[in-house]
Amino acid sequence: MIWYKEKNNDDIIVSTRIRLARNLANYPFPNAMTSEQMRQASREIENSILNSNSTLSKSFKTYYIKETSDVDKQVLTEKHLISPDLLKKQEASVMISDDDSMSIMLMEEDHIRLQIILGGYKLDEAYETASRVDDVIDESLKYAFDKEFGYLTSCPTNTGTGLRASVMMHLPALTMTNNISRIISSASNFGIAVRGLYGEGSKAYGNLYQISNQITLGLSEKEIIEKVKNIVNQIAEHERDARKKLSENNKDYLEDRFYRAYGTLKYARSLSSQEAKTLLSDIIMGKNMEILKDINSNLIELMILAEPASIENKAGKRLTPDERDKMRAEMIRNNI
């Protein structure tokens, strides 16, 4: 089930992402690579999952960058299946299993990025997965692989174990409050990255960050995922104390934000994307707060689906900016 389906009764923690970085022996880095040699390391890659005696064989369907249309590929980056760069890449393509929980990206920065996403706070589940399709892979292909170094990387920043393990959280109170910008600078202090919704360079739309580990060099998969597992507590922690202080100090101010956002949602014409996904954070606290009650929609889930391309995905053609703003408005109104 794709990660934003899934049932989740953490109030913080949204989604937990395992990313491992891998490239084959015999050939050069992606950006070095001819087009010829992209579209056969790419079939290497996938015989070597499609062919194998794992219950992975029958698991995928196959999406090629350019025959890709561009509301589908920006669907996909927006479901978190696909990097914004992965687009740029012509040869690119991307195996997503039934049930979007793993994608396998083929020529991106590097020959293979392959990804688990799971709803809450899953990463040891997450990690054991991919390194069980890791292994599926590293049988009858060749890695290129270092015995001081590690796995072999197009950025030197991935080099090592290849693995980014990131947490999805929702931040509110602790952006509300204006400690956002601490957080980041202590959890930088521990070789922690904390980004926006679609990780680096974006913005914390919805009040979503990113936490994923920044070194991958001289530390054990173990060593990492403990790490990112310690700031991502820590932060927790600090959002439920900001969330408690809010509610001693601030009551009457929340439950006003907080009705606000509820009676814009249900009643609106017409949303942008980033005015939906802010009354829909203000929905959440809300919710988890329990200063809203009997709101049993999936709103992160509204949140994703209130996306542009999203937006004209479910229309079935391309919309004006007006046209999806007034689409958002309708389905978010029929889903409150």
Second form
Number of protein chains: 2
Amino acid sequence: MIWYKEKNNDDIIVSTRIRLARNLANYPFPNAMTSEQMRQASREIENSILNSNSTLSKSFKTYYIKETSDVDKQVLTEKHLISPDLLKKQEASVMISDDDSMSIMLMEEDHIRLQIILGGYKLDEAYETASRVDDVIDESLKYAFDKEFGYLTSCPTNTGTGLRASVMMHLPALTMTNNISRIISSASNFGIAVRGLYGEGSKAYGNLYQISNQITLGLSEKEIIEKVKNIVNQIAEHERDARKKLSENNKDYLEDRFYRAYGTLKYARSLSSQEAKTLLSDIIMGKNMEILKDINSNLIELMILAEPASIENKAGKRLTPDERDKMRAEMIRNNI
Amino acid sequence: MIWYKEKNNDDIIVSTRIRLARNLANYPFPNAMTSEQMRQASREIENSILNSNSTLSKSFKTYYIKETSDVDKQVLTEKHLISPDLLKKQEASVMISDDDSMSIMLMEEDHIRLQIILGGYKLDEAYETASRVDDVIDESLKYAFDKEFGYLTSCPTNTGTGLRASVMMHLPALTMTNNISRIISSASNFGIAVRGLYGEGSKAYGNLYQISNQITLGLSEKEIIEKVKNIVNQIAEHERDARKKLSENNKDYLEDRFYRAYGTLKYARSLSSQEAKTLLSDIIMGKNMEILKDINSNLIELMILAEPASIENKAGKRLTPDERDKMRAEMIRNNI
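Since we've got the form predicted on its own here, give me the form predicted together with a further copy of the same chain too.
Let's see the whole complex now, leading with the same chain.
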């Protein structure tokens, strides 16, 4: 099941992602490959997965970037199944498991970017699944691996384990109280990055932040995951404290703000993607703080479905920004 | 029935008011009277009305300003039954008919300020009723009247007929399209004033404007009323045109705006008086333009009941501004 549809009782942690970067030994890194080499390497990796007699019994759908429509490309990005960078590579492709929990990007920055994405706080489970797929590929292909450095990657920041463990957190109270920048810089001292929803440089619309390890070298996979967990738990604690304090000191303000957000989402006839996310974030916070009651919609799913390409995808055609804002408002008010 | 509860199918004209200014011949004007003279003149006028064997079969409640609570004073002002000026006079009083359609202010700027206020567009009906009361007083008391100038008044701008004919209009489209200032100055060229809700200098929150004659001398009562009607009809025509053009060119914008206003009023937990009026004005416009449907509340009544003192009056106690904003939001969302 795609991550945002999974049942998730955590009031702060939205989703978990494990990413492994791998390269084949007998090819140069993608930025130095010919198109023909890229196609050949991709075929080898695809076959190693599809032809394996392993516990990996998933079936995959492969999207070849040059054959994928603009809307599909953006929908996959909005669902976090691929990185924006993948779209810039004409010879790249992505294998997506039928249950949407696994995506294997080929010829992005590295030959293989294997990604497991699950709803809720499931770092261990996601890592175990990623490892199993990693083993399956490793059985039939030879990875670029160095005894001293570990897995070699195109960019040195991924060398070593090639592991990025990320957790998506909803941090409205820390944002509202202007504590988020302090959190970001102090996490950074521990080698942990706090970023917006779509990775580096992106803004945290909807108060969703990705917490992930910056360092992949010199620590074991387990150590990296424990480190991320440790910081995530601390940030969650801070967020809970901030919510508690806000609730004690600004209850009336919050109640008014959350109900207004609900009223606007319930009645507006036009909503920009940014406004929709901001208001949905308020409602999620209100629901989690038990100020708003009787809201049973999956609000994170609504945030994803409110993204521009998801709206166009639903409409089945290109839309002007105005048409999109109208359809977004309609979609949200019918589902809230 | 008080004016804002009357059934009114007009989509622009909210209410009608006729005011007659009169003074007794055997007293100086109020600004030159002793307290004793004020009390005596007030008693004479009261008796002339209460003891008359006339068609004027109404019963009255008299409020003596110095004995009236602050909340009652403000509620009477908010309902337009008295002028803010009356409250400044310690010896002043007001007789209010049981059906709230008639108010007779004593010792305000003039000895008598007789006022008929009706819901909808009823200038002739209001003037006839005012005339009948005027005749009743005239039967037993002697008015300050000059053959050349007509009725004498404390301020020369009211001398002559002593008549002010006003119509309260809801002009959201002219306001939205920034045409209102042009309307105000052009009406002024015809001796007609366009003012905010509470008279001179007050702002037109909720896009409610009072249209009234500036000149009381040199024209007969009928001529004054015709003149006001003429301008009111023209302004109504302009408002209707502006609504039509907005509807043709900005339908989507309006629809979104009106529904958002509804959503906010339906869900907000705190509303200032000004915000409530602005949003209610949007909803009235949306209802009249048939963009918002199924709204059956009396929205003008809600605007009046949303005024600060009306809220306090309903609560039965003094409230802080925060408490008032919360009660206002509750009152509105329960009634919309």
